[in-house]
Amino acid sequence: MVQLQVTNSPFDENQVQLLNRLLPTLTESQQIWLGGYLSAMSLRGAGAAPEAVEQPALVQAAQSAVSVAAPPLSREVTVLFGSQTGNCQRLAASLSRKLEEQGFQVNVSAMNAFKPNTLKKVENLLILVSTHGEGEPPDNARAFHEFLYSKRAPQLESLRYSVLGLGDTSYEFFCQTGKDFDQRLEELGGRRLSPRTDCDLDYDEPVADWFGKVLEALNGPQNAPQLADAAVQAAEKADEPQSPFSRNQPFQAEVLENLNLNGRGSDRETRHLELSLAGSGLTFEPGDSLGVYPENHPQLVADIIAAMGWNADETVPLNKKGDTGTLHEALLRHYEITVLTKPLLEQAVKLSAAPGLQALLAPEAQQELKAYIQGRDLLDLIHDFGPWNASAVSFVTVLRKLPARLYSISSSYNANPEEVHFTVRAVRYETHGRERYGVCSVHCAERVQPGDTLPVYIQSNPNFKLPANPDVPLIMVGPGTGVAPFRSFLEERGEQGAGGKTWLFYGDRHFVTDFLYQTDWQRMLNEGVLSKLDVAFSRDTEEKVYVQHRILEHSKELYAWLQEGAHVYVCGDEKHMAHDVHAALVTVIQEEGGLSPEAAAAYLENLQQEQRYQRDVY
């Protein structure tokens, strides 16, 4: 910027001396605005009375000149998801069209989709994105989170962006993956269009706020209240179905079978079930996932009315809509009281007059915390730090909503029409000197009979699907209840009457008591819809033997499949399954193709950008 001098200018040297001293600091806006503002006070010089130019006038009048000068905010909108399950996915299309509808111009992708060197670009950024795991991206954020910080990652000084954040409060890396891009795209130099918001399971209001401040820095807050009824508008729609049953409304379905899959003398039990979905308008693909919502054990329910001296019958709030019902229908059905979150305590210790939960918050107490929550429930936190100065009212509106249990779907609807079976493990076990369960696996083993009926929905998952062509090679890895889908799988190839060969991997303790589905697949075999089952039952032999160690025993086989076209399919568990299959399988691509370790991570990268390899892992 030139430097004003006395002899350049009409001003005087301590004139000069304090505009050299403004001018550079100002940024362009700052510098139009005083333009126009410089404009409007020159009205006084042309013949306007003192009173008619007034202090709003000339702002306005400034305003005016910065909107005529400034360049016009893009209209353009890149809209970016990473999603495990469907929930961002579904959440991107829908903030989508309503943006759309508000004259932007929107490119919605997947992260795994969108070309990242194209990055530096975009002018307005959305992203929304899951949590998986112990804080890790979901598998189609994986490659844009690792471009983000690696060295090619460009500067993004004229990016605005934002990001939404889906997790679950109950987890120690709660929205660490939107906390991950929120903070690099920052340190690119990207600036907020609106802050991140984080969401727990019952994300409907936060993600309507969330959508409506992105919109109002989009569109200008002289927009803002109708931006934020259009935003609550489109996340309402957001999981709207065909069906009038949804998250939001769940169809009651009349359980037709209950039974246990595993054999007498198992240290297991699997319940397989069966509803009906006769007169509800929900229809499902092979890989959809179905919402149950549990009930608590009355047991337990009685138990934490009884530590409190509540009354069962008090009225209560049982929602934030103002419904309200009995206490021990609140805890029954519509409260969770299994698990402690950091932000349940933060709540609860307004009510409680124990030093001791206060000390346990403080942030040198992370590790205490952490140790604490894990695997104790709302009666041990009552027992643990009372007194509590807390009625049955007060109590239940610190706690969280219920959440319902997704389920891999173990039917396909063509075959089954107006039917849909889901496979479920109970789990029971002992810790800190008290006997504890999963919620809805033991609801549904001891309290669920036929006849009775269960609250669902269904939880599209477009990133597990088989593939188009019914003719293509299927390599399916599932043991224990991760094999749920895959007979859905194979009941859909049945009705197609698909030509494509099958390869079914499972997995469990023992063959005798836990071979789930073992006459269905058997049945299969000989009418040739499944072509190959391997299987592993770890605690039958001295040395265990699990589905990795089947895949690397057929190394030469397999990679021939995936050499033909197959598509990969991993389902179970997250933690230690799912990355002892994908080291196989990068071991497999490595040897038999004579490839170097990173080429072959590289390979096996390059099937899942190809959606020939997908996992529906928890």
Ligand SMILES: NC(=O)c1ccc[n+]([C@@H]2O[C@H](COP(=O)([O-])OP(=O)(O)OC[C@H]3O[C@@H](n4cnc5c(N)ncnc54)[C@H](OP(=O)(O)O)[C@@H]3O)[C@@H](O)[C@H]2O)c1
The other form holds:
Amino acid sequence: MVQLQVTNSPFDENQVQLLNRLLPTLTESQQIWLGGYLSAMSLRGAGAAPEAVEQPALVQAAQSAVSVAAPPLSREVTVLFGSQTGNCQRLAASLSRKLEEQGFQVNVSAMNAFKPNTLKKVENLLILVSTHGEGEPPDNARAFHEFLYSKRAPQLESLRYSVLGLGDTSYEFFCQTGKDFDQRLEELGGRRLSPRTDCDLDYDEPVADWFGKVLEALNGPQNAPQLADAAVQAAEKADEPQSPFSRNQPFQAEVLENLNLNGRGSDRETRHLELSLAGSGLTFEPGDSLGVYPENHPQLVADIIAAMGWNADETVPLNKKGDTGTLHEALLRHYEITVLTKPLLEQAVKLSAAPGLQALLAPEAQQELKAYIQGRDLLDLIHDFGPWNASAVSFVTVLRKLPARLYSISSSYNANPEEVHFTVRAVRYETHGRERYGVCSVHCAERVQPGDTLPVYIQSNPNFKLPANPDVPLIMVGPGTGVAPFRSFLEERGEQGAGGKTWLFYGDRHFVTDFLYQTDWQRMLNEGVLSKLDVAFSRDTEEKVYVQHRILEHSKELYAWLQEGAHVYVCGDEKHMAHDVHAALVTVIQEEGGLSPEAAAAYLENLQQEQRYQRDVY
Ligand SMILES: Cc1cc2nc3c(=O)[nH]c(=O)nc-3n(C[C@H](O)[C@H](O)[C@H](O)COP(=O)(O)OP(=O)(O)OC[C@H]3O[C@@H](n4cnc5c(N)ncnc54)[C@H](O)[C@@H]3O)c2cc1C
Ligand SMILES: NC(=O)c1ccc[n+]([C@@H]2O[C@H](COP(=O)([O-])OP(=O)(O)OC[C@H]3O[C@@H](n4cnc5c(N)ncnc54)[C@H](OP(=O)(O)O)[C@@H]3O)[C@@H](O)[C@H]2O)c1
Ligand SMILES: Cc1cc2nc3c(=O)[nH]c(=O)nc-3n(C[C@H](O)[C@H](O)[C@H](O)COP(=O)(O)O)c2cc1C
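Would you mind giving the form predicted together with the named molecule, to go alongside the form predicted alone above?
First the chain shown before, then all remaining chains and molecules of the complex.
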């Protein structure tokens, strides 16, 4: 029997408790009698109980509610996801399977594949959406997000919904897109099945909690937490059906090669790493990413321990599961020490006697907090807000888990079986009077040699994939490390003996020192796997030349490729390059297609809807 809830019935908390106590105890004939009794009452008008019948306390309590007929619980659930790097997509697929096993009829869809005019008919809606850019929706959620905020959005009084947001608390607009959907659906008249949950990078537990609550609201409490846990675990495994290794259980991959791709004299260092996947069962497709768990810089770890006067060998928790290890091990491999977030400062303030930290967290100090957090790390916090009244144990338990970094895979599995290649640019800069080192990129550049191992997993990305038809032309735009996935795409096309034309736009600072994978492109041009290569070296000329300038120079030909059905891929910098390339593509379509700016933008939006324009930007 379905358990009644406040959220799935017209009853209040007291009535729900009374009914849930009584209903399971009724025999079949008692149920039939009660049903008849309540119908008779509602026919006579609310409150007019048949006199001859003695009323139990429960029925008296229920009496006030019988005039509102409880709507039959719908067993149909629509699950919509918006995802850039695949997390929400994987979770949506796994949670949907669990709902189906529970007897629900589930319609799961990417937001860009969902017809918004059918939203009015949806009764139960689950939204799983991440946030990208600076608080922006993922590419495949943009149009639906826009639709809901437009005048065309329908009233949704019969909708019950719940939103799961994925994000990262180190961003100013944490889970903004989830918050937008949640608020907008309420404004349109929807009622929440269960409250929104906003998840940080370590999302498994909060996702399971959220899904447990959703299941309870839809289905009653039986086994909801266990079912939810199982669904999240299954999502984790979805990328590696043939392998025991995943994000929660990375594979220790042996490093086969670690080369600097930049020439002598370059002001950049870009490493090409090759890892062995032998024995892991891990495979991947072009467009997928490699998750790499890094180690923090040992000097920073030592400086933090010294600044706090702690003992590096002290035993501390390594995670929430109860594993323990030395403080040195914890700060080196398990906890994030290079990023400050508001939630971290809110916890740290309890351990500090400095009034300045409290002031920074005051509601009116938001701008000061933002400015302080930017570019500072745990060592800055320790120096700036001592004296600290904190044991090593109390301190590490407020830190975030050290997250893996994603890298676009730069090899094809078919061309290099049991290997994975990736391309890492070392991040080094100075702020607030100190040298800073990107955790993972500098670990790969400075402390990883052939023969060492790196803990890795595969993060499949269904939103950055080659067309199924090898004859379809490809246009690839990838300046800097953005070129990495196109090495994988072209190696794969080479393996397939594909007939489709391919065109690569590449750019970096200097031709002589920064032409990543130059000999590979040359060979591919000779072999015909790459049909065209256009390059833009930004610092070889007085005026900067970028990939979008090359795109505009080849406007006519590029438009012809689009009209022939080419797929367009953009990879690399999200903040500037991706926006500028997008604008250049709109200009090409506008000028060559003789369209208005709006029609040209719509043309490109349509390509995105059809998955002919895909971006992997960071
Ligand atoms: C899907 C995806 C694919 C990716 N593919 C690649 C790839 O192929 N190759 C690649 O190299 N990277 C790639 N990245 C980026 C990669 O995941 C890491 O973010 C990158 O290597 C930096 O990580 P890190 O640990 O070295 O630096 P972190 O310790 O994470 O530090 C990076 C942070 O430092 C700060 N920072 C950086 N430079 C400066 C500066 N000059 N001044 C002030 N602050 C600064 C910024 O806040 C930045 O976010 C990808 C990211 C995603 C999401
Ligand atoms: N989110 C993260 O954690 C993270 C981590 C690492 C890197 N990134 C970003 O990823 C991007 C890739 O980094 P990268 O080091 O491989 O290369 P990059 O910095 O993007 O540089 C590659 C080339 O692109 C040029 N460029 C600069 N602005 C451009 C624009 N608006 N349009 C087109 N081209 C432009 C550069 O020229 P000039 O330099 O001469 O201007 C350079 O020639 C970086 O921008 C970085 O911000 C993000
Ligand atoms: C380039 C980039 C920008 C991001 N911007 C935000 C942001 O503004 N706010 C936020 O909460 N999370 C942000 N995130 C974190 C993602 O939302 C988070 O990694 C999420 O798990 C991704 O889920 P997806 O794979 O379904 O897209 C950003 C991540 C990347 C790579």
